[in-house]
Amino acid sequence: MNKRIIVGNWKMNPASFKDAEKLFVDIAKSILYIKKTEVVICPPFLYLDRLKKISRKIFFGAQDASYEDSGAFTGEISPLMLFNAGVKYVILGHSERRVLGENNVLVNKKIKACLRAGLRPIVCVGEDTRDENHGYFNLVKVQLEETLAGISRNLISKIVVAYEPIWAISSTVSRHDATSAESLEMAIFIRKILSDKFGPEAKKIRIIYGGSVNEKDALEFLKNGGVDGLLPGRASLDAKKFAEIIKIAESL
């Protein structure tokens, strides 16, 4: 059985590296026991290198990576360099890219550059609003579909899918929560898509929930959200808060 997963996505933040080495040495001194549960971290990529020095413990995540492994391509990172910096995952197709421009296709080949590298990715999908007609449903679908197309169902073990609908993350304008029964709903749905695109191997897939989860509603979604685990963004930044998480999802 696969390990539960906690992913906090710093996003842009801390401002200096000072700030984010005490954040992440306080959380690494919070779960020196935790043992059934993967930490995962993923702040900005400059503080990577100098982070990964601190804690053997928590794994590290990038936030994006190019599709291209090398070349004339300015600003970008290439999935090798995120590897040899030590890092083990990376967040691809979050709605923030999206919002840049970033669609299916393109999300498609940085899954497959990543999983050539040797990287772990986590996949977001999700919805910007819920319609009576359920066509929200569908809308994942054809995520996950074109995705995910071309991947080997030797690989998809290393895929994660992450749950995150638009309408209930921090930066959404009149946002509102999403519950545990409405993340149910969707990793069922989820894990029918991949079940039948994959067959048998759909079932190493492990699918999260994002969409501003912190720790006050942590153990709902861990218990009855149908999912094996969590990606919090805004409580990430708070290491007494993502402890709690994590320490949550340790209890289960």
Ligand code: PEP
The other form holds:
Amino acid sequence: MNKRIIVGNWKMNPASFKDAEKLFVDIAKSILYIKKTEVVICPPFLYLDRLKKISRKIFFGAQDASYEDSGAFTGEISPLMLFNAGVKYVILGHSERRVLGENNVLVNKKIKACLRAGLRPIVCVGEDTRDENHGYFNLVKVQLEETLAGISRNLISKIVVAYEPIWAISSTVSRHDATSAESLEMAIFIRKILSDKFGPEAKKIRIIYGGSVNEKDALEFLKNGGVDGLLPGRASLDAKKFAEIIKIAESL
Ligand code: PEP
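Form predicted together with phosphoenolpyruvate (PEP), following the form predicted on its own:
Every component of the complex follows; first up is the chain already shown.
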């Protein structure tokens, strides 16, 4: 079995380093006991470097990266800079970036650049609605095929796929909860696409679930959702809730 992973996506929060530090320290203090679970926090770029000095138990992730290594790209942060700052993971293709114009081709370039730099991409896929004809399966298939095009088999174990149905994410207006059965069905589907594409090596790709996960439903998703981990957004901004999710993952 793959090592379980819990990834907290802080998005564009909190507004000050002081608050970020408090949140981080509170989380770090409450998970000193963990042994089995990989805990990743993805704070805003600005806080990464300073937070890194606080805990050795927690790994860092960025919320995006450029597909270029260096050069005249105003406002961008390169994968190499992230790697050199001690970052291990990078969330790529998050739906909140896709609404800003990011598409599968761009995400594919970013994945390749991150792998080149030694980072581990957390590739987000997921549909915005579920239609009666189950067209959302095809949408996820296309997202996987296009974002993972041309990635060599020997690097595939570095990738984490996050299934994040947009209709379940906390920032979606009139959102609703996904069930563990919906997660399971999609995780099986994703696993099949990955093994068709990459062969037995695909077993090493971790599939995680994200979409308003909290301390109340984390157990259900981890036990019955067919996933190797979770990607909480809002719940990762509450040290108690996030620590509880990690405790649940660690208990399994
Ligand atoms: C996310 O940011 O990927 C996410 C799933 O957020 P939330 O848990 O707030 O829905």
